[in-house]
Structures are given as C-alpha cells and as structure tokens.
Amino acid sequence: MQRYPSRSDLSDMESYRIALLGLGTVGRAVAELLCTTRDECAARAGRPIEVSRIVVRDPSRDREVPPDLPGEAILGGDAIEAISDPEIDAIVELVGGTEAPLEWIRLALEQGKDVITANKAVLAVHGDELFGVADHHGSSLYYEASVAAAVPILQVIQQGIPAGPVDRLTGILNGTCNFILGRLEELSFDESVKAAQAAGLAEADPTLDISGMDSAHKLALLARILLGCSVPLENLRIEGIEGLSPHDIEFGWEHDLSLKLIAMLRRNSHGTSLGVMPCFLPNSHPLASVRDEDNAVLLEAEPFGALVLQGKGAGGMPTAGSVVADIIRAARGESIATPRSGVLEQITDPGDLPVRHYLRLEVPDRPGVLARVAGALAAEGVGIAALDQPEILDTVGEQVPIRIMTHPVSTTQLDAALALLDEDLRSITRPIRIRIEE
C-alpha cells in the first residue's frame, strides 16, 4: 500500500516549481484547483507544488489570481523569460493556438524542462517534432487534458488495459458538439450554438468544434498511441455538424437512433480506417446515452471485450483536473511513453464500408422532384429503403424537406450519386447525409 509523505516530511523537500502560461478559463481553473487541493497535490507528488510564474497577454489588466495560490507567482507577459528561468521545473501551456505554443514548448523541452499542455492542435500538427525534441533532451511532455478533458483515456490506454491491440475505437471527443446536438431536440442549430456559448462551452468562433477538426486532433493523438506512429490529418475523413437541424433529431427518434459526432478507428485485414463524422447510433449502443458536454470512448479488443470511459469533456474545471493530474505525475518524475515509429501511410476511409445512410434534402414543392432525386440515386446504385416528408415548421418559399433512408451503401458511392443531382436541385439544396452505424 502506497504511503504518502506527511506534512512534516514535505516541509523539508524541494518544491516543484511551475510557470503557468495562460490564465483563461482553463488557466484560472488550474490555479483554483492547485489552491483548494494544495495539501493533497503535495502528498501525491511527494513534494510541494508551487506556481512561480504566470504569463498573460496583458499583465496590466486586472487578473483573478487566487490569493492563496501556492508559491509567490510573478505575473508577466514574456513567455520566453519565464521558460528560461533556471528555477522553473515545468511549463504548463494553456494558451491554445499553434504558432507561439510550438515555440514555447520546443524551447522548454530543449532546456530539459517538463511540459504539461492541453493543446491538442499543436500536438496533432507538430507532435513528431515535439516528441522527438523531448526524447533527445530527456524531457517529458504530458498531454492527458488535450484529448478528453476529465476522461483519463491516455493513462488507460498506456497503462491500464491488457496486452493486445485495440481493434476498434469509437469516441465522442468533443463535448461542445455533443451539447449542441442535445439542444437540437428543441432549438435550431444557430440557437443551439448560442446556448453552448452561453454555457461557456463554445468559443465566440465555434468553427474548430463544429467542423469536426477538434475531434480529429484528438483522434490523431489517440491513434499515435494505439498504432505506434503519427497520423497525418490531411488523410482523414473529417466532417462536422454544420447544417444539422431538429428534422434530423426527429428522424432519429422515429427510428430509435441517437445523433452523435463520432471519431472512429477500425483495424481490419484491409488496413486501418480513421475519421470523424456525424453518425446515428442505435439507442442500444453504449455511447447513445452520452449527454450534454460529456466525452466517452468505447475501446474494443479481443483480450478484454468492450470498455467504456466517460466523463466531462468540456469546460474549465474538468480540463483543469487532468492538467493538475499531469503536474503531479511530472513532479513525481513519472515518464510518459509516446511510441514513435514513423507515419501511418495507408489510411483507409471509414466511409468505404457499406451501411445504411440517412439523407435530407430541401427541394422545390413541385411535381416530379422526387423522381429526379430517385433517378440520381439509382444511377449510382443507391437504393431507397424509406422516404418521408416531415411536418413543415419553417418552410422558406416553396422549399420543403424530404428525408430518405438508403439501403447499405458506401459514403463515397452515395456522394457520387448526390453529385448527379441536376443543376436546378444543386442550386437549391445542400444535402445532409449521415451514416447509420449498426
């Protein structure tokens, strides 16, 4: 049984000193958590943890720095100065973006300092370089908070699951999108985004979330560990939730399906498929009931069957919890293993697997339109299993929505059929098509 040091033992130990880069939503939450759990963090780390520097964009602005923050933090605006301070043991990067954080993380690692970050974008794009720098200089780069906020998925994958490859990963990796899709049950898409912004879950510009790119960044980090190599984002199918509406949620209700933005990894005899896309899941699926801003990951492998991890995936405090956990690991000197064996060259498209699809189009309310749509689908061998027209609540002019369920077909084949819609229809409608995961 592990014995934590007593308070008297800790008083004689050298502190682990960190520089906190960024005092936004997550940065403030990290500072608050280090205050409220000061003694527990010190006990778990085996030595006191102190914040020696805080770097913000404008130090002249009033900042909500907790008065009882452990350490005597110097507030400044120069990240390079803080990183170069020889008294600093670790950099906690919580700024976001890629250009400046890339420079800061690289410099800290080159100086032999630990780095803790929640920045999934910089790691997904520049991970090869940064993990290589860490290896070369004997530094450690911790990034648990960058993948699923409060869900300790990296620790489970690296240390907690039995030996053997994970064959399938199915994840809800963006809590903001999950929150928005839940609000679509009652609100329009734009209203649902505003609700997420009001709840502090979405940025003023939510593009990174709703485009699916945030989920793709996180999937790339998970794939790096599961596959032992890096994954080029440009080779992934990445689709977001823009344009979805209550009509789509209503279709799900009618067919016992739940709409989620899914990140997926599938290994089979033909290779490895990776992608992010909105999908309908049967209500019996383990992830179908995941609500609000929660994240969840379903791992499937022969040695252990199926394992689900779920927790808060957005917001300051859930993310801060994983950041502080990484600070404690770094203070204890726990190394973090990041497999590096080149680039995954052959990535297959998850859309190549034939499944049923849901299709919604806004079309003119005129005779013959359905025949024109059916003709385009038939030309590429896409069969219609069911077709209906939902109750018209917000019809604009003469346009009406129609909803179609196809027979099993690949997404690429369905896209080829939609490209055959005549010019009149293409000028009116932007088809919404969603895979139905069986």
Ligand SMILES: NC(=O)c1ccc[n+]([C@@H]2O[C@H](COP(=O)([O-])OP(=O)(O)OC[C@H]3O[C@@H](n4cnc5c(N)ncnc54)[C@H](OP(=O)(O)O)[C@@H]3O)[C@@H](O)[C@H]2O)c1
Given for the second form:
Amino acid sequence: MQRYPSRSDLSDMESYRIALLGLGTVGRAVAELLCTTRDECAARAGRPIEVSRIVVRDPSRDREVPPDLPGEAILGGDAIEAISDPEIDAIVELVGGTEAPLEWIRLALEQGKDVITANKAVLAVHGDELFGVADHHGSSLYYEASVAAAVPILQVIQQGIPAGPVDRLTGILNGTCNFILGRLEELSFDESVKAAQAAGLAEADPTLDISGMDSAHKLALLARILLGCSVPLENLRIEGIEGLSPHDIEFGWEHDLSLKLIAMLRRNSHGTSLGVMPCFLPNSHPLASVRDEDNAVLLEAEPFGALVLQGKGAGGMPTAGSVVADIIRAARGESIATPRSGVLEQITDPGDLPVRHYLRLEVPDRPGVLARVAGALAAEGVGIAALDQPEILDTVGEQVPIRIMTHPVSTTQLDAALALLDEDLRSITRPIRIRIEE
Ligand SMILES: NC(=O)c1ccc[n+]([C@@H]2O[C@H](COP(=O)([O-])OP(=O)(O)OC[C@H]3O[C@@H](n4cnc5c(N)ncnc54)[C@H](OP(=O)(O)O)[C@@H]3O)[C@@H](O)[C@H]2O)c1
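Next, report the structure of the form predicted in complex with the ligand; the form predicted alone has already been given.
The complete assembly is shown below, putting the previous chain first.
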C-alpha cells in the first residue's frame, strides 16, 4: 500500500513552483483549493506545491488573493516574464482563448516546463503544434480539466481501459447547453440563456457553447486519444441548440424522449464518424437523466460493455479539482503520453445513419400548407410517421408550429427535402430537425 510522506519528511523536499496564469472563475478556485488542501497536495505530490507568480490582465484591480496561499504569489500582468522566470517549474494556464495561450504554452514547453491547462479551444485548434513541441522538448502538457471539468475522463481513456477498443463514445460535454435545455421546460430559449448567464454558467456571448463548437473542441481532444490522431474540426458536422423551444421539449415528453446536445464518435467497418448534434434520446438511455450543468460520457466497447462517467461539467471548483489533480501529477513527474499519428482524413457523417427525425416548422396557417410540406418530404422519400398541429383558434394567416415525426431517414436526406420547401413556409424561423437516437 502506498504511504504518503509526512509533513516532516516533506520539509527538506524542494517545492514545485507554479505560475498561475488567470485568476478568474477557475483560477480563483484553484488558488482556494491549493490553500485548503495544502498538506494533502504536498503529501500526494511528494513535495510542497507553491504558487510563485500570478498573472492577470489587470493587476491594478482590487482582487482577493487567498492570504495563506502557499508560495510568494507575486501578482503581475506580464505572462511572458512569469513563464521565463527560471524558478518556475510549471505554468497553469487558466485564461482561455487561443492566440495568447498558444504563445505562452509553446514558450513554457520550449523551456522544458510543465503546462497544466483547462483550455480546450487552444488544444483543439493548435494541439498538433503544442503536443509536437512537448515531445520535442521532453516537457509535459496536462489537460484533464479541459474536457468535462470534474470528470476524469482523459485519465480513464488513457490509463483505465485497454488501448484501442472503444468503438462508440456518446457524450454530453457542454454543461451550459445541458442547463439551457433543462430550463427550456419552462422558459423560452432567450430566457434559458439568461438563466444560464445568471447562474454563472454562460458567457456574456454564449455563441461558443450554444453553437456546439465547445463540445466539438472537447470531442476532438477525446478523439485524439481514442483514435491516436488529430481531427480537423472543419470536417465535422457541428450543430448547436440555437432556436430550440419549449415545443420541442414537449414533443420529447409526449414520446418518452429527452433532448440533449450530443457529441458522438462511432467506429465500424465503414469508417469513423464524429459530430455534435442535438438529439432526442429515449428516456431509458443512460444519458437521458443527466441534468443541469452535469457532463457525462458513455463509452461502449466489446471487452467491457458500457461504461458511464458523470459529474459536474462546469464551474470553478469542479474544474479546479481536475486542475489540482494535474498539478499533483506534474509535480510527481508522472509523464503523460499523447498519441499522434497524423490527421484523421476520412471522417464520415454521423447524420448518414438513418433514424427517425423530429421536425418542427413554423408555417402560415393557410389551407394547402400541410400538403406542400408533405409533398416536399415525399419528393425526397421521407415518410411521415406522425404529425400534429396544435389547435389554436383565430390564427388564420399567422405562423403556427407543425411537428412531424419521420420514418427512419438520414439527416442529409431530410435536409434535401427541407431545401425543397417554399421560402414562405420557412421564412420566419428555420426548420428545426432533431435526430431520434435509438
Ligand atoms: N468556467 C468554467 O466553468 C470552466 C470549466 C472548464 C474549463 N474552463 C476553462 O478555463 C479557462 C478559464 O476560464 P474562466 O471561466 O476561469 O475565465 P475567466 O473567469 O474569464 O478568467 C480569466 C482570467 O484570465 C485573466 N486574463 C485574461 N486575459 C489575460 C491576459 N491577456 N493576460 C493575463 N491574464 C489574462 C483575467 O484577468 P482579470 O482578472 O484581470 O480580468 C482573469 O483572471 C478557459 O480556458 C475555460 O475554457 C472553464
């Protein structure tokens, strides 16, 4: 059994010194956690962990730095200067964005320093370069917190399961979108976004989350480990949750389905498909009950069947837990292997697999409209399994929603049918179509 060193064993050990870049939601939580778990962190790392420097955008602003933070914690605004400090062993990048972090992470790795980051965007976009620099300079890049915050999914797929066998990954990877979809049960889309902002889960500009791009960044990082190569984001089907409404949630209730933003990876003899799409899941599906800002990943493989990992997917403290775990790993000198064998060129579209679809159209309440919709669908071979239009009095000439469940078709086939619809039938809102996964 492993025995952690005692406080007196540790007093002679050289400290592991970090520069904390960013003292926002996550950075502050990391500082707090390093204070409250100081002895345990030192014991697990085998040496004390100290914060030597903190870098923020505006060091003149009044801010709370925990007074008992281990280390000197010199506050400044110059990241390059902090990274280049020869006393620093590692940088912990908790700023976000892509361009400046690319430069900082590259510089730290070139200097042989460890890098710990929660920044999925910089790794999804510049991963090839950064993992290459780390390999070249024998430095390590730790990024557990960048995917599913508190859920140690990267550890599990890197070390906890046999290499190679995962042939299906289904993930709820964006806590903000999951929270918004939950609020849609009672609120409009715009009100649900505001609720997520008020809960500190969505940025002032929520585009990265609601467009599905944040989930795609995380999917690309998971795929890099599972497939051993990088995934060009521009080759993925990436769809978000914009424009969804309580009508769609109600359809789910009526049919025992739950609406989720799903990131998926499927491997079979025809190839590998990857994408991000809102999907209806049967209520019996293991991810259907994932609520609020939780994230969850379902891994399926021949040797172990199905495995679900679930936990807080956003928020300062849940993310800080994974960041601090990575700092401990780095301080212990645990290396982290990141397989790289080129780029995944052949990516198939997960929308190619025929499934039932839900379709909502806002159309003018006029005679003949339903016939035109049915005609467009029939022209592309899309069969209607069920159709309903709420009975609303006095709406003649106004826009009303019609909701359709199709027989199994590919998403591409359905999109071709929707393209045939007259402009005036889809003028006010774009059609909403959602796959119903089995
Ligand atoms: N928030 C979450 O729930 C969560 C979850 C998982 C991963 N992440 C990732 O964690 C990272 C940080 O997110 P966050 O929510 O903590 O961000 P945040 O609250 O916006 O904090 C950003 C911090 O970075 C500092 N900063 C910004 N630009 C800078 C610059 N040019 N030079 C130096 N410092 C700069 C800011 O300084 P000032 O204080 O002076 O403004 C602030 O302290 C992002 O990559 C994010 O994707 C966040």
